[in-house]
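A single chain comes next, written as structure tokens; it is the form predicted on its own.
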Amino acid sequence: MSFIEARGVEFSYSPDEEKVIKNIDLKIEKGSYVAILGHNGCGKSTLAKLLCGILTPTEGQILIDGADTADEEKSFEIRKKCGMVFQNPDNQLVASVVEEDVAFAPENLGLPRDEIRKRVDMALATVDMTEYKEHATYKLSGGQKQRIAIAGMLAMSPECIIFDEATAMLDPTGRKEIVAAMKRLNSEIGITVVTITHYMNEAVEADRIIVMNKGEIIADGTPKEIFSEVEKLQSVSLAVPQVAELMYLLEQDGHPLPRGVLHAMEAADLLEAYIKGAKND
């Protein structure tokens, strides 16, 4: 059974408004790393809130580890299993001291003090923020604040974390910190990661990419598969990673080079081999 499953999901914010989400069928396996792409207003953030139970479908059903998000009796169980990290880290911090902020959620679960201390230490270590545990939260950089927000989520021991454009308000250094944290959570701890992003180079790090347009899923595949479809992405106002775009433009110019190349070193090797081959012909 999939960890998250959407069955015929549709959603509108009011009966008089157009549907924001239309006929979504989707399965996300436990331990996977999924990126969801789409231009502004395509419904990806609404889908994120639906996938973790913050919103419930107007039509259809969403199951998280078998629990229906529309079942109010299961809401607490769902919140423990699947959490969300939002765009603005300042809106997620609730305490003035780092370790107190991370302890907030487990304290509200009524856990013993020793268990809370253990979870706080583990969470801070996971996001490389142990040395800041006694720092004031307001003095941290944007990337550091976002890592504390992630630590607060980790202290709940979730099985899945959904990042709703969690790097959008950060500088390049902060974005790298958060992407590294996502990868570590997924590969080392086995947490299911779903990231909503408009940064193509972040999506490259995922195992699977879902592309949305006008509330619907229009593509679903590996990064290589998705970024090979350059024209399709451009038709819905999306770019591709610079390396993939370079290879595409060279192919369009008559050079027989593969599409879907995602990393600079791979492109360099292919170009070197192509140039050498051309010289020998």
The other form holds:
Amino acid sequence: MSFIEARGVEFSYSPDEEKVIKNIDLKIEKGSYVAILGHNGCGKSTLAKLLCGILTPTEGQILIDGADTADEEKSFEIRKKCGMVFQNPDNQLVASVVEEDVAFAPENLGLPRDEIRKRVDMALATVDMTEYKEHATYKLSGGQKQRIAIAGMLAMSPECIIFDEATAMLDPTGRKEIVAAMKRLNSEIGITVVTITHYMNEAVEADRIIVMNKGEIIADGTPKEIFSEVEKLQSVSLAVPQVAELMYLLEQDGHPLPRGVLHAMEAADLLEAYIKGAKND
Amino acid sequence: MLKDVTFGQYYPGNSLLHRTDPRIKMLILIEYLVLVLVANSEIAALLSLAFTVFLIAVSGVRFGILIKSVKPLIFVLAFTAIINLFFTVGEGEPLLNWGFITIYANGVRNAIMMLLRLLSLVLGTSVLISFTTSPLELTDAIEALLSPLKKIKVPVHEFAMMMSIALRFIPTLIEETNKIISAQKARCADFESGNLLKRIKALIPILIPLFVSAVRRAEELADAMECRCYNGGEGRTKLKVMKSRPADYAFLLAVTVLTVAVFFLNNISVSEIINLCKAIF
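Right, and the form predicted together with the partner chain of this protein, after the form predicted on its own?
All chains and molecules follow, beginning with the one already shown.
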């Protein structure tokens, strides 16, 4: 059974408004690293809220580890399993001191003190913020605040963390820190990571990309597959990573180069081989 | 405009007052207020003054900070002293009779007493609570002391949570206000000229965006708290548990004795004490 399963999900904020999410079927396996890509207003943030149970679908159902998000009795269990990091780092910190904030979730779970202490220290070490544990949260930078928010989720020891445009308000340095943290959570601790973003370079890091447009899934596959379909992405106003675009343009010019190349070094090697080959001919 | 608003007045330290259990400090504060307001005779006033000096001495707060905290009150202090000096109608010969100004010995006494009392109140409460207790300790202490009210369904936990969140958001909202002010100034808003009414009206374009964003923040924070399994106060544990040591109880007892002593000394004048001493020796 998949960890998250959406069956025919539709959603609108009020009955007379247009549907924000239309007929989505989706399975996300445990331990995977999924990026959901989409243009502004395509419903990706709404989907994120649906996937962790903050919103419940108006039509269809979402199962998290077999529990229906519409089932009020199971909502606590679902929350425990599936955490979420939001866009604005300022609006999700509850306490004024770093370690107090990280302790918020385990305190809510009613864990004994020693266990809370252990989890807080572990979570802060994972995001590399141990030295800041007694600092005031408002004095931290955006990237640091967001790392504290991640630590706050980790202290709950969830099986899945959804990042709802968690890097959108950060500077490039902060963004790198958070993407590195996501990768580490996924590969080292085995947490299922779902990241909602409109930065292509972040999506490249994932194992699987889901592209959304106007509330529907229009493409689903590995980064290589997704970024091979340059025209499709451009038709929904999404840019492809620079490297992929370069290869695409060269191909359009009649050079037989492979599509879906995502990393600069890989592209450089391919181009070198191609140029050498052309000279020899 | 809001540059000189400092967040809270807490000065981290490790003095006797810093280490005292915040719950005990709250109780001591209540006794202290009674003590200062009740002390009426010279000897009682002297005792309360001595205790205030003692509190200041053990708080380890720098002298400059104390001066800074009294500065904004100079006008009020001077006004009270002058009112007492000129308008107390005493018995016997006036000390000074100069036109419409008449000063009695009693007036001088009242003025000094009032001045000392106000000064004690300001400095004593500051060193006892605001300078030496972190906001979080303070809310925890209030929650603990009011917890008996939970039995009659007073939402004590919710109240304390609201308070700590309010404190957490002060710096965030100040920063935001400064940003809005800059943004409005860049659009040629004028906050400094015109009469009072005009200047109050000029604040509207600051307040409306501020309120809108505060509401939005609150909504997001509520989602974030729910995601971290917040379910109200029931079954919640704490990372930091307040512990009172024997020394804390001893401190409380000492202040209680002092307060009772002040009640007794109120009815005894200096001459009576001198007589008492003579009788004993």
